[in-house]
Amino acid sequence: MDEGMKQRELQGELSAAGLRLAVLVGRFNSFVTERLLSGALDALTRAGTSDVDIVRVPGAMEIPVAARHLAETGNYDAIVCLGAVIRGDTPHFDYVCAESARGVTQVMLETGIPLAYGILTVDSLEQAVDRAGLKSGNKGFDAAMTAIEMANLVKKIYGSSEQEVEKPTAPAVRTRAKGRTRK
């Protein structure tokens, strides 16, 4: 290592004091998701946030669209985004698990905002179940936290982790159903 050499590392913390949160969760095998919907709320609870929203959708299909309009509002440092999708006999199960997290991708690079994947893909009921509370822990929890860490990050790179940072916004966004432009 040279001596000379200037060095900074940027770290999130788990500190969710300040945060406004939002959790997105599906309501498709709500048996599961209930579960990770607890555990998110106990992490950002012990975080220390007292500011979080909790939209609800349909399943995991519709959570990018939802994760998309939340985002651009600018109201929301991180969005935890919670659903369970348990294979099943067709290909259905494959579908819903790779647009979903294609979406859920493509909305986080879109708008710079962290969206923490906290959808199950499972092969079974036993597996959501144990990945939701049981012997692989809460990965609702998991999520939470990944929020916390990310939005935190976020804010040290822009340079504050404790006023308000001027983000660049998110492109113009042209929605094909009216017609009309977004910000």
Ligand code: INI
Second form
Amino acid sequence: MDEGMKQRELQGELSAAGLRLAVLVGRFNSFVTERLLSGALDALTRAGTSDVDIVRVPGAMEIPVAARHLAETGNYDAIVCLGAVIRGDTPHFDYVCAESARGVTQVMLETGIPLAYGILTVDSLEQAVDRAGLKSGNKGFDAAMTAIEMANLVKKIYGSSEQEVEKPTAPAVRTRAKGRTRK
Ligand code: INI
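Could I have the structure of this protein in the form predicted in complex with this ligand, to go alongside the form predicted on its own above?
Let's see the whole complex now, leading with the same chain.
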């Protein structure tokens, strides 16, 4: 290893103190999504958050647009997205899965605000319940921890960039996320 090489490692802490977070939850399959929400709130409470908004939408399809508006307020460091898409007898499942995932990714990349994807896409209610606090952990808890880590990582990236590297002029996405004026 080059002795003179300057190495830095960046990763987000798992403390939610001082973070402003939103949890976006679909009401469709609420039997499952309310359990995901409990898991997410448990994680946020244990990580020390004192500032969380819970936002409800009809289903997973509505999560991306609501996430976009929340991100654009500039009021949140990260958003936890929770939903449950359970396979039925029609191709509807495939559209809801694909579009909610694509939409969440698009919003995240366009706004620069981390969105944690806690939308279950499963074949049965049993699989969903397993992942919402039964046999396979709670994906709401996991998504909340991801949101906390990513929010802290983004803060750290911008914080450390002030001393170490030339700071980029704020990318459009960050500027947009700082708030929007509507006519
Ligand atoms: N929404 C879900 O969150 N989960 C589902 O399993 C689901 N299925 O299977 O239909 C679902 N559909 C509703 C969708 O998210 C929209 O709310 C609806 O299509 C109106 O736009």
